[in-house]
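To begin, one chain is listed below as structure tokens, in the form predicted on its own.
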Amino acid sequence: MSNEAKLWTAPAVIVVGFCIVMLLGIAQPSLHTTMFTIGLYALIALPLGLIYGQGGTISMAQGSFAALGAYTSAILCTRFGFSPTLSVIPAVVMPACVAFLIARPILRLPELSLALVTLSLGTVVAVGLQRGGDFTGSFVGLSGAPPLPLVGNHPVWVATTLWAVVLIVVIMYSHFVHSARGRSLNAIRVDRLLAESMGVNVPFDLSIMFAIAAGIAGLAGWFYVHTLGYIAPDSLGAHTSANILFMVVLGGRRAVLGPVLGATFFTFANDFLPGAETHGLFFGTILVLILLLSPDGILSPQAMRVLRRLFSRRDRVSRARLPGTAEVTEASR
């Protein structure tokens, strides 16, 4: 497959899937709704995909990235009456400036420390959403956020207008990882020191892409409060960060589809699973399992190649059963 055709692949995935989704809803009605589900993970997760998969550098902060954008864009509303097409752009700005702050010093601490340090962010997050009074709406939250511009309240349109923004994200990601730049942030997965000796700018190269996953996430923030009208400080938080890394950990932290097939299969798991004991047994042991099996993900190269494996010869079994294969091997011998 040619470099041109494997840029499209994702985004046509994308397209055709979101299609037959949205076709089915027709007698489903409540699939419609779900797709709004998995676009909004879809767009959290697809950054940190871009961060973690491609350039090494975890982040348990997503939730709470969309969270501020979320109450940016409520508090600007519900309080000094912005309309939501105004307050997307300080949704987006604010969370990707707190985290281009923050990114510097951050940043040089090993995977497992990175990982607690901004856990602990998203804990630093909510508590100040909770101590903040009349004016974050406190432990009970904002209300009476507006819709969102031009599509409303409309289910399918809402999760049209969401998918569309995913699907631009997925382009944007395809191209990235097969550019200068995905190159070289590749290179500092694999080798921070060998980059720096290249000429790569490893510490601003990864706070503009830290600051660039907290934008995205803020902007799928906005899509929250103005799609439900309402938000609280336990509505995107640590636990939605956790869930977060492990659909880009499930469905592949290096393939551009892997975190939107971890969002779908978590968002339809959810669902389906009676009670939040057995939401835990069951996603921590299919992590557990991954981890064992293909860290890379579902969609990794390895799990591809056993997958391939397997068919092939489900293939040659199905074919040695057929009446005649047995004359026919034999007198080709």
Contents of the next structure:
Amino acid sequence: MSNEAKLWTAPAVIVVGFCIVMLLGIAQPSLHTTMFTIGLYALIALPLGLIYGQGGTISMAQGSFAALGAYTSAILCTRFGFSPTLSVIPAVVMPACVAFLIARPILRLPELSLALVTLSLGTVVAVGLQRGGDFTGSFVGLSGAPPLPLVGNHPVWVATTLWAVVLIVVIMYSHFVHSARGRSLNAIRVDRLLAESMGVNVPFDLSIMFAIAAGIAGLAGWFYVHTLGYIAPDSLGAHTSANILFMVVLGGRRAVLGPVLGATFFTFANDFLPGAETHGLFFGTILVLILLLSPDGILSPQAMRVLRRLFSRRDRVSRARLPGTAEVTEASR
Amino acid sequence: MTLSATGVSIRFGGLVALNNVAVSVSPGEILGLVGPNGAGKTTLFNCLTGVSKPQAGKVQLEGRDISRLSLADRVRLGIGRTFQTPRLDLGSSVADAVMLGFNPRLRQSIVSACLPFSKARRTEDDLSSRARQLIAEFQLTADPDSSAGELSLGHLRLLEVARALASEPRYLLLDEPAAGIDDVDRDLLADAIRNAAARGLGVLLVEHNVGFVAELSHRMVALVSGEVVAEGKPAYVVADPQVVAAYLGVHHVAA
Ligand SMILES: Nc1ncnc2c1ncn2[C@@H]1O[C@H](COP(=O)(O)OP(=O)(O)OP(=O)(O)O)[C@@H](O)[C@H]1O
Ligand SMILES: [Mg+2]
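If the structure you just shared is the form predicted on its own, then what does the corresponding form predicted in complex with the partner chain look like?
Then the entire complex follows, led off by the chain already shown.
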């Protein structure tokens, strides 16, 4: 694949996929809101793909950072008269700063401890929001957040704006992966000593990446609260974090589009599955199956190899059934 | 104008890995470092590069005390190294693995790395072609886009040398680069080391193949149980009774 193709394949897939679903939405308008949900999850999951898939640093705090962004914006708009246009900045900066401050001590931990610590961060945020009294709206949450600037509440425009942001993130992510910085981050995942011996300031680089991931999650939170108009302590948070990790791992943590694929799968499955009780069972089974077949998820070189083998076998069989081609197939073995 | 360690001592629990060791290598010089297994050669590399911090002594780079600098900082100052067991992402392409070596010299911002049509984009093509040149020079593979995991151990060692050279070091520390590589590759390696020294790099070479080091080195140091037992011209060090005894001892045990 040429260099340009490597950089632009993922963004092209996003544009084409978005257009197709939005056109189908003319016949089935609920697809527009589904598209919004997918975009929201994709925006929270993409930077987790970056820090986990590339950097090897797991985080179960993405949902909580999104909640932090949403609350920051909602509080500023409802209590201090900010407009959403202005409050988007603190909605991004606030979670990013929190993430940067806590990053240094925790990012040294091994994977499992890091998962638990980031998960408990979610609990801290949730408890803080519940006990925040009138300021955070305690258990009820906050309502009355003004709609998004320019696009208002129109589902098509809201989805389009959100996906434009997703597209920008995907473009930047694609470029980052094929850059010296991307190679540094991958070196950190493989072997921290290797990364350091290549001049990488590992703690600092990881902290920055962790902060960027939190900031983008905050941006998703901003979209959430100004589209739905309200936010409660359990709207986003620990369970969202867990679902986001599921999407990244299932879709393929190493691939740029893995988190987007995971978000798409998760959202559609959620819509079509009957009772909420079956969800956990279904997702758990899928996850185990996929990880057994391909530990790096659906979009991974290994899974591609499995698929190719499946298809080429079916190919061979079907060709063999056609009269006259059987010898060719036989000879080419 | 040297890279030097003076009075370096380090112990791991009760084990004294280095005891009051002094070595220095000048630009353009190839310094061979020999010694039996467990003599402390890798530990000395670790102290020079900042992987380990010695309990006593200091490391100086051209007169400047760098004892407190991190590994990453020292690489950026021009101390490049390879590892005894190659360290790299076996899942990446050979080209990407070598391109990682340019990082210590690059000051790329994250913003530039993320944006299309940025400075990072333009350097990317340049880095890629320079990496391909190094890959061809070391005859690592015919296809730079193939996976690094497909290379033999010998080629992985050469890849590390190529990667270290990509960072344009002033001092190059090679930890057993010729272990387990074939004759053709060993000649390539010897040429690369000579060329590097001819260009003014100071090379510190750890190697068990005493013949190979003695032939390449301008000067040699022998380390036994964490202490320097002989130092000087290769012919002199190789003939030193303590060195002979240490190596005979090793062979004795091995046999
Ligand atoms: N991180 C460490 N912790 C504990 N002991 C160590 C550590 N690193 C090295 N040692 C010990 O220090 C001694 C010197 O080890 P070192 O790796 O420097 O030897 P070497 O000369 O490189 O040997 P070889 O030829 O086998 O590579 C050995 O006894 C080793 O077990
Ligand atoms: Mg060693």
